[in-house]
Amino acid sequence: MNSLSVVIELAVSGLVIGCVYALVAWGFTIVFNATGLVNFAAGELVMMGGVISATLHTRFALQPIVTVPLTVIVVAAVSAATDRYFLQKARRQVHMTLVMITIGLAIGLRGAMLFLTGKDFQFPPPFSEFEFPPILGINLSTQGVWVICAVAVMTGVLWWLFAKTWLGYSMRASGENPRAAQLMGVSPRWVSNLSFALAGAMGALAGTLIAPLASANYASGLYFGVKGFSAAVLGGLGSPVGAVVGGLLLGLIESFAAGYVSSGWKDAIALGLLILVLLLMPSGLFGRRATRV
């Protein structure tokens, strides 16, 4: 394989990984936009999406056309319930208390999935069996194409939601100044609950798409949470487009670091560059000092 083929293969792999990170980063972005809170249970929502969809397939032989919407509905409901019955009860507490509650919720969700589904790794099949012909000697994964297409579609949907709709304006206003938003007729509690449900749906979608690529297991939430948070911060916490850019950059950096340096150093190199970017641009690439969409 020549050097050009290696570069293309690493780039394609990095783009798929980056799209995965972008999907996870949206869970942080949506909640932060609406509430100003960093939800550290976002990674566990992705884990739940993967485990639930894989369990529905392995135990009940359901196909993705059924498992995906069912999983999205269940995880969105669980996410909304955590906000309604835990976070909103403590909304008057200091911000750090709310952050610690999200960490506690993450641990609780992980334990619940361990109890309900077990600790075995599950390997659901890809969404379709179609195989793409090699392009420039590179074999494209069918599931990887599903991931890339999902990110492309959802990027447009989320941009439209936050930039062009009353709901998006309400979510952003509640995140910026809840009291002023309430005076304008917006219910911060309703917006918060809706944002958690939407973040849960995005996390579930991410989990169902990732599971055929990387398997599903109750302990994977921490990994996805760290990567998704890193991508969100790199792109600018609160920006849907920034989440995509941050995820793609993080994925490409890791892919090329693994290919040209060492797979054991890819995480250190990626996080080192993340720290460097944040030292130079504390708000991230598309943070609040830049154009926020």
Contents of the next structure:
Amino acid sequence: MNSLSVVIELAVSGLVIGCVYALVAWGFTIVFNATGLVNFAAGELVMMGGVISATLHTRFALQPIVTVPLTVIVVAAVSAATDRYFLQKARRQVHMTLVMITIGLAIGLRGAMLFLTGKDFQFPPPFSEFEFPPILGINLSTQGVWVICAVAVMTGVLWWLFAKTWLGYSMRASGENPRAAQLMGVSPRWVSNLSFALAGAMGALAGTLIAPLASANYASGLYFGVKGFSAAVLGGLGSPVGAVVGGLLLGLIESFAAGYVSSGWKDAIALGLLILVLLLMPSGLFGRRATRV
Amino acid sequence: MHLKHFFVTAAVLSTVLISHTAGAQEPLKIGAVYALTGPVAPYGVAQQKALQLRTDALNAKGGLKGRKLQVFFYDTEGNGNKAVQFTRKAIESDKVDIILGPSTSGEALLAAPIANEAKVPLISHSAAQTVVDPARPYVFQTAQYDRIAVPVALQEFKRLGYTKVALLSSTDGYGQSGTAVLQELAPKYGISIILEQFDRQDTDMTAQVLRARQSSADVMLIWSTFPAPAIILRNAKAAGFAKPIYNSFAMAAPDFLNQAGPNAENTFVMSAALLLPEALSDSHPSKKAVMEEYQEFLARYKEAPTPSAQHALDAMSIIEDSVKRIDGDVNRQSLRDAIERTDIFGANGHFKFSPTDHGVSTENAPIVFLLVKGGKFTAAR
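Hand over the structure of the form predicted in complex with the partner chain; the form predicted on its own is what we had up.
Next comes the full complex, and the chain you just saw is listed first.
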């Protein structure tokens, strides 16, 4: 029960939840980069990841190896559909209108999930049953390791996507200058669809990863949306690196504030620091562009 | 022209006569403002089932004083604003004679004043003392509340020799209400409280568990509704928390066992006796009411009731008892006056209402301690 093990336990706990925040923050960032839009339904995508994978398990007795990819695909498709059939039809509207539409979509998705998956809190099984032996007196939760590994892998994948592939270039180009990108043969509409699909996949992954630890429930979208958005803003909206840094930082601050200062004040401390950062660096830690409202 | 006048008068007279006689058979309207969906739906749904079964049984026997019971159910989703809207709807559009619910304290604190102002009796199923203290003329409460449950818990801790309690509570209405009462009453039992808090929707309480472990408390008490306690138990197991863990009566439901799984093993839950009637001693004055309510629910639904059901059943017992004592017209006012003179034993305890006391009695509450063994609730001693 020494203080080193406490520090490590708090750090691990903070990292795990920080990774989940990072995934949600990526959802915001990718969409923002490609379309300039803040998608306030991002939290609901996380919620859907959780409840759909949990329901697939309870109703059809499918194992995580099946439910997780299936859920990610379904939610990515739903997210792309919300873009194609709702947001793109309103593309000529004022920005504020588009934001309101995403909020409306969030409410609609929440209602749909209540109807389809019920009101209960579901705890689906962890991805693997293997239990780590205690290291230095600390018990690592297997699911926590999955979370961290998944985000580490995704970091690599996203970096490769945006830095090395034509697809990534198109998305970045379309975000910076849609007209020029169009002239170069990139379809902004298609890029927009793809970015929403990718954001849906990120969110769903976050949802399936956290559900065994924290439960899946139709009402949890707002909570994740707020945390993910705060993480994205902290790191700098528009910066994928910022999203990861922001997410991990937010998770760690929450965990250490609860562990060493006061558990009742942890959210106030974490968000207070966010405000402080924004006062000093309005674009966030890694942000490059100002957000248009 | 005379003939026309005759027919008009006859029509008017007959409508008046018919409506007057129909008045005697007008149903007694009950508005049930419950959380039927949403995170706290387990409470509301159990109450709806309980209410349905009791009103059906009474209607089969001809209703109360010849009037059939008509229930209007409203789903608040556990949302305070909806609770207020539906309370208004029940009073103004559906013109109910009495309101049952809401299911949670947050909703009740918002909805009760509405009923009180509109002079409609309301029997709440919430668990916060502040709903009926100070007593408002038209607001009553059947559920045991924290001021009743807390002394029982503190007495048990004192009996077991615990002097330091690590309290992990949520920051919502339920957690805060319990925390306030615990902090107020603990010194009287020679117990000190170490407080750790979390948001009801938080995903990880490792930090709070570690602090509880560091504080060398003798026991952990969790005061929160779903889903946090299941998460805390998992965190506690991972952190190797070795002291006994107690949960408040909010976890006295099968959903707790489903959510926490093996992590709940060997933990304690405070519960109304209805969850496990055999844990209550036969000599307890509420034992009869508890057994009756348990049996009637089991007979109709083929499943055991959760304690939330008793709030609705006790409310109906109070209404039944009150209507018997009314001479003359049964309306909002006469119901309220009769309810205020109630003196019966329900599953929640002794209801001895008076102008200053609109809640269940604090003495000898039928609360038991349950130990989770083999994935089931068992009597702790």
